[in-house]
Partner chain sequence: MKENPYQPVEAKLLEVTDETPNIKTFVVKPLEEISFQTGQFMELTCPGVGEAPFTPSSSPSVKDKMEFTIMKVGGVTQTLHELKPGAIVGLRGPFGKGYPLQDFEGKEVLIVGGGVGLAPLRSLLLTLLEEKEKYKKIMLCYGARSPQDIVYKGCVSGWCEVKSSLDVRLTVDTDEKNERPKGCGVGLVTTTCDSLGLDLKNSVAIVCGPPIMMKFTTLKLLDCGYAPQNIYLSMEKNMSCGLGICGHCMLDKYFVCKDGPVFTYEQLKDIPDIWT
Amino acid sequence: MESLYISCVNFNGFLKSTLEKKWEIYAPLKVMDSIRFEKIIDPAAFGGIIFDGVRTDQSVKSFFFHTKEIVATIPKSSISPVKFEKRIIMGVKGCDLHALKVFDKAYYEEGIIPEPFYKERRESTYVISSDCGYSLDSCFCTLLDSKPYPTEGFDLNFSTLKDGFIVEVGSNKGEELIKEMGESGAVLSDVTPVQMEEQKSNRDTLTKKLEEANREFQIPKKFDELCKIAFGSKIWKELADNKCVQCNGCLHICPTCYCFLLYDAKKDNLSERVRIWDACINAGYARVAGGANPRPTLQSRLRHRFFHKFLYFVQNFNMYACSGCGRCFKVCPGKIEIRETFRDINKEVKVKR
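Chain structure (the form predicted in complex with the partner chain), given for this chain on its own:
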């Protein structure tokens, strides 16, 4: 992978040129005590962009998969997703890139056709990811064999150094951006061994710290292997009875939850087909004709949530549909923790033997 160095001043110059060309730019900014993706419309905001922070509070999925949108009408009218000239999302973290990969699998490969709304947005968007500068207690990417710095799935990746960035080029779209940078007058230079060393040491330090913090959750069995023997576990009932209040928070904040529901509504003389986010935790999600329900209990639905992410997706795509971002735990009023759940299941199977 090609690596280059760009100074902050030069990069900001490039950003300014993109704004002048009316590209849409989104980047992590600090809003109150949270880090959120915000639209950048003024160069004055450049200084506030956080590249070396941690994952944003909202995940990156809503850029590609809108909470609610009209996807068709009867009679037919020209519904098609808005075409963006160019859109850059910056500061995307490794975990959200993993989640985008899950979406790519589900929306490009799993279905009988590539999902066109997702595809258009994905193709018109440039993703500039960046290494995490620190981690949160809830982060567990390392437990899922990921790293707190992007290794794949980006167009460009930024590793923050003292007064600039190491820029890794990860795709043809990344190459395009490098070319645009050059055209904007920004100077890119070769990465020096000292800069390389700084990047490596930052990455190693944080990875070690994360591994250390997650040591208590380390279990010998892989999560998919555990699921295979956990269908009848009593854990699901415990989560259902004592923790989950069915608020849907986890599923909305989850960067990989990709389910949706279509419904039709009358509007004037049209019947509009609306697509909204949906989630398997909802009682009506799997209900069929006349009220029969294959997952009537909350415990069976919670189990499905875990199994889809950690078993079925692995069987279909050989990867977890979980990024280890820990957002679900942060929002959950019942404090349901994925790491803890697996640790408990592991304990339960050990006791049983």
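Got the form predicted in complex with the partner chain; any chance of the form predicted alone too?
Partners and other molecules have been left off, which leaves just the chain.
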């Protein structure tokens, strides 16, 4: 993987050049007490871009999988994915890159018929990720054998140094961006040993801090192994009876949830086929013709949420459908915590033995 160095001044010059070419640019900015992806339309905003922060409050999936959109009209369809020239999303963290990998498995990768809307947006977007500069009390990527810095899935990755960035090239599209930087007049240079050591020190320090913060949630079994013996756990009923209010917040904020609902809405002489996000917590999600429902109770639906992310997806794709971002815990009124849930199940299993 090629690594180069670029100063802040040179990178801002590249961004200005891309704005002049009418590229769409989104980056994490501070909005009140929140870090959010915002569209950059003025070079004056460059100084406010947060590269060395933490994951944004909203997930990156909303750029590729819209909350609501018309996907066809009936009887005659003229709907197709909206095309844009080029789009850059900057400051994407490792947890959201993992989430995009989950979406790719479901909607895009070789061997399946790609979902056209997702495919168009994915191929037209350049993803510039960046290392986390700190962590939140809800972050637990290290429990899932991930790191607080990207290792794959990016076009370019930026590691913040004192006066600039180490730029890692991760794809052919990343090579295209490097070429664009050169054409804009930006100067890139080889990374020095001192700069490499600074990057390594920053990464090691945050990784150790995260591991220490999650030490109380360490359990001997992997989450998928624990799921295999937790189907009949009383924990699911306790969560359903005492904590979950079925608000769907956890699933809508989750960067890896990709389920949807299609419905038809009449407009003038046409019927529009509309796609919206759906959630497996909903009572009607698994209901089939005749009213039968394999998951009629809230506790069975809660259990399914965990099993899909930590067992079924592992069995099908050899990876967790959870990124450890902790957004679900942050929005949950009942404060249902993935880490606590598995820790409690592990304790229950120990007592039974």
